[in-house]
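One chain comes next, on its own, written as structure tokens: the form predicted alone.
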Amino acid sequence: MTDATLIVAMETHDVRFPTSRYLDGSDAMNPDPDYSAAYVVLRCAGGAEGHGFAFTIGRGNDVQTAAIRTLERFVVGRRPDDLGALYKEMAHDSQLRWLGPEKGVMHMAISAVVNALWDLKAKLEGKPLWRLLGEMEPEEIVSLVDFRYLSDALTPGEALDILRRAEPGRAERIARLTADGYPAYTTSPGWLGYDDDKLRRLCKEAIDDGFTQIKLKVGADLEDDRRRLRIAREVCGPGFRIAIDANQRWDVGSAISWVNALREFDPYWVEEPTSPDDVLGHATIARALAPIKVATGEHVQNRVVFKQMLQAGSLSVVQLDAARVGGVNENIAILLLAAKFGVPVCPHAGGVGLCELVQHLAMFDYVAVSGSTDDRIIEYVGHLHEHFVDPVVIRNGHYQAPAAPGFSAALLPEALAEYAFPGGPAWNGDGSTT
């Protein structure tokens, strides 16, 4: 008799949402994104499904989807049990690893499959992922992490100590999360393509909705940035946290001079001021701009670069991404690194489905790793949640803790059909929107 948990099939979908029509998601480096998901479904013999995806912004989503398909051989015929070993098997494959190693399209494909495996495992165990991870024994959590290249900064023993220190208050923190949720900030007012009236209205709405922080995109034109920040500061008032995000627009010197020109508006942090690979450049910027914080992470390619940034003092806010590094397993490593260095984690969520995913990682961090929400906050954008089976719920500026089993990753079947690229109805059957 076939084991009901045996994975018997993988399917992939190229799903794209035409967000460029309304400039949702627009910034200085990405002026016309179409939020997209290279989407994967794992099907078990007993009918259970695991869903995952890599986030892209349009062109190239077909390449990302093809990369995911190359991983079918690792999961079909397997069970979602030892996910530490299965993650390492994919990440260390002697041939596929050449395409990274551990970065880029192939690593994002691994992330999509790893996250689908965790979605499946959490469903089979009847728990939301944040709670499944949060209730694991510290030794089991440590076994999920690949410590190769990390041992000069974080050893398995140190990771175990971090988790054991957080263990006594777990039940209380789970109860608090369930009652109150996790703090959020909103980027929805700040897209670069929005006019001043829309910026003003959305800032006011953010305050009315209970958010205590917003974020504005910057970096295309300094005078435009000054005007938009002046509007935001007038609406939000002094002391209200306004972060700014350059999306890698600047060289090191121009990042320092540009942010200094915005200093009068009291930016809380500057995000992605330069190339995500420039560890020492970020450190130079951080020293020059203090006490303005430097935040980055959505394009940091793996745990090794995060390690170097923490060692070099390159950032004061870690912005892990749920779908760029190697999925849940590698993000656990990054959370442990951040805890070791005492740097708060404020996850990136500016894309289709990323809010749904990162809430679980931040809540796990609170329950089982850092034990704190001090200076920790999850990004929120209001786009595309209606297409998910278990969409995020925001109440009074807080993410409400998911209760449904899984990783909240499943798109509705009608969304998969409507936004399939290029043949779905949203794309006029030919990949066009006009």
The other form holds:
2 protein chains.
Amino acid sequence: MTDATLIVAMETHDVRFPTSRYLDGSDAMNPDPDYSAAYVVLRCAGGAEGHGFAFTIGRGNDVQTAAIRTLERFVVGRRPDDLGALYKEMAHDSQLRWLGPEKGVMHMAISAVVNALWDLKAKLEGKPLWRLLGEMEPEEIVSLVDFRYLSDALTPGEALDILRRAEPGRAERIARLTADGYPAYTTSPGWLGYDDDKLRRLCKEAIDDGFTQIKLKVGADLEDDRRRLRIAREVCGPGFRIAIDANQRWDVGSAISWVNALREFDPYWVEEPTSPDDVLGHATIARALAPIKVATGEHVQNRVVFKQMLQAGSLSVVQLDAARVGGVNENIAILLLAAKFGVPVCPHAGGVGLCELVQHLAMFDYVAVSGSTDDRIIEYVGHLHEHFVDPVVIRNGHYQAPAAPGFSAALLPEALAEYAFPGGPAWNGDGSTT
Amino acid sequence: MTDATLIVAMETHDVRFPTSRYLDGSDAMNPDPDYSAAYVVLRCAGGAEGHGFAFTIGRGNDVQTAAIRTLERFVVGRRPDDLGALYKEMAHDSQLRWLGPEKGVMHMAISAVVNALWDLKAKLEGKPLWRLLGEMEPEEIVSLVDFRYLSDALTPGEALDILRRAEPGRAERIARLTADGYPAYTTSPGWLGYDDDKLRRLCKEAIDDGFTQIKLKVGADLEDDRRRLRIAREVCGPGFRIAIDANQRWDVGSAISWVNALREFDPYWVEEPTSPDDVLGHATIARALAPIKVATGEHVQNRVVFKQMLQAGSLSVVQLDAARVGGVNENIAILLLAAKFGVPVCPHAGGVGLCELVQHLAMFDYVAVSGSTDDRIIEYVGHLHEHFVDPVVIRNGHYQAPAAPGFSAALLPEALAEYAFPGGPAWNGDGSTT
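Now show me the form predicted in complex with another copy of the chain; what you just gave was the form predicted alone.
Full assembly next; the chain just shown is listed first.
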């Protein structure tokens, strides 16, 4: 790469959207989130930019932004060429690693920077990220993965075999994605803060819009859940997939009894029934609730926990998150683990820009890893897309394959200004909303 | 409590000791730590102070300090009375919880503040913390614990039973502690950066000082490990307990083969053989290496992971850390879990002030929870104690029971000034060390 690709500056922004005013995003554990992004821009000498972010729900977004700043030393003065090595350098930094290791604020910071590097690299190569990754040689993809702590479940050789098996048909799958897109489900009807009429209306709209699955938040009150599921089932009809999401509300025993009390409404999966750290608890729940599937991942901290969940049979659906684990690189590890264990990946989305990011990962999975969209579907939530330079496009219940170069990660400059916290106009210049 | 106990201010300090100059604390994963504290002081209207900190090893200590600042809203204007409720309020804050949940930077921040509240409360009551806790009613102790995600392994009723069983004999155990102290082992001989002569000399000193166990760092180079263990075994003689510590260096398979290659030196336990997140991996290692014990905990993020490690038989030694999980409250949960599963607790110490803190937790365990010191021993590392107001006192290989009110958490004001980062004299006022 030329001098023009030298990264000369890192810029960060604390961006918060006052979503708590409308109860968008309200669930049993998160009653009043202000969807936020700890946002990073990498600037190259030649003018190219890479954008990335960690998603948070308000308070603490300043801490998350400060964590991103500690990574400046790894990227300024570098080029986005060997992103396998650069990712490992950040994840293995001995002093910063103490703050995790590979979990929480520090790991999400790595995610933001790694994703910004990939946004930059894809822009420099003039391709959308899903296609850049989907056209790489299997050996190059394997070199992006940190196999530390994975070798009892997945070796580099096994990863290479998985990728080589998927090589035939890549071109055909790229063509199919470009024509039809990738299936989506919608969570928009299901927030706890919505009343029954709004729920009914949004269920109807979801069907009309071509979605074949919806998701409802549950876990605050059992009778409410039964009433809302009954409404959703009435509107959607039998056989339509309705997932439920408890956002970690329950202990192991209460997860089992609560979901059993909802069984008559035929939930397709139960998401985040308990602590995302509880591998064994999820396995117990999965055994007790089968054939209802157990899904989790948006708060699963890293590949080591996903590895165990797959080893223990804790889940039937891997819900990777684009910005919780160590970015694109660790998500490739997770896609490979899921492929090894034959478990479908249905990414978590919503938040700020998570839809924009995960579509690339799911499409890469289809093109080059699992080679399938069977039982695979990307979450869709209709919030905040208007603030992005390259917002997702949903047509007939499908994410349309992004064509613009990059990772679709960039917020519009006017959004960065309007929602800057606490100084932006949306916060009255002082962090207040009223 | 009176108006004098109202908390009116929170103050934070980024304190770093340039320990990397001397290779103190060097191990297979952490070659050059600068032992640091993200330090917090709570000030009461009446002048009383509570001190607490998160321990880090250098870079990122500013992020850790910023995370502590987000908790100001929970403590200023409050009194240190119901610390069960106050802890849960911080740990359950829905927006901040997103940054964990209950792990990494945000959880360590909660730990620092919770521990400062306990330091304050113990000072106000005029007792060392171990004694304040050790004299509480079992019901009050149970009220301090967050049982969320624990009920499949430990219920409040079971916790109460454990504490009630230990009630007889509390006074006798307090008397014994006051007379004899609590057994310690030393890690001082075993840092990887020390040469063979220093290792030999420090092993000899450890025995002379009355310690009955030492610990050596391993995992960087197998032949080095064999040479160093041979030296230590020669000096200490057969039967003397020599633990080894890999600081997360290995995958599951390499942990087993590496430790098998050290088996002839009769290691007592192997500590942190792999990722602290790998419950199932530790269980596999424990089965393969028995009767060599597996120990871990200094990086175990919370009670949910400890719960699983106990459920899965992943460890034979629980090494709780005073400032990694949610402070005193979550450590009480961990002590109760360990007692339920009959596994001894041998706290992790060293760092900055961890010896000062964990002695209180181990002594409380002895007085009111497990009621035993069998196979229980506190780590001791001889660094940085001179900077504390109430430093630990080791006599004949035993921690002497602290008598001063509080949690022994306070650094001397001159240490806060000298090692302030980056402005303090130890950092030349600009963060440099040369």
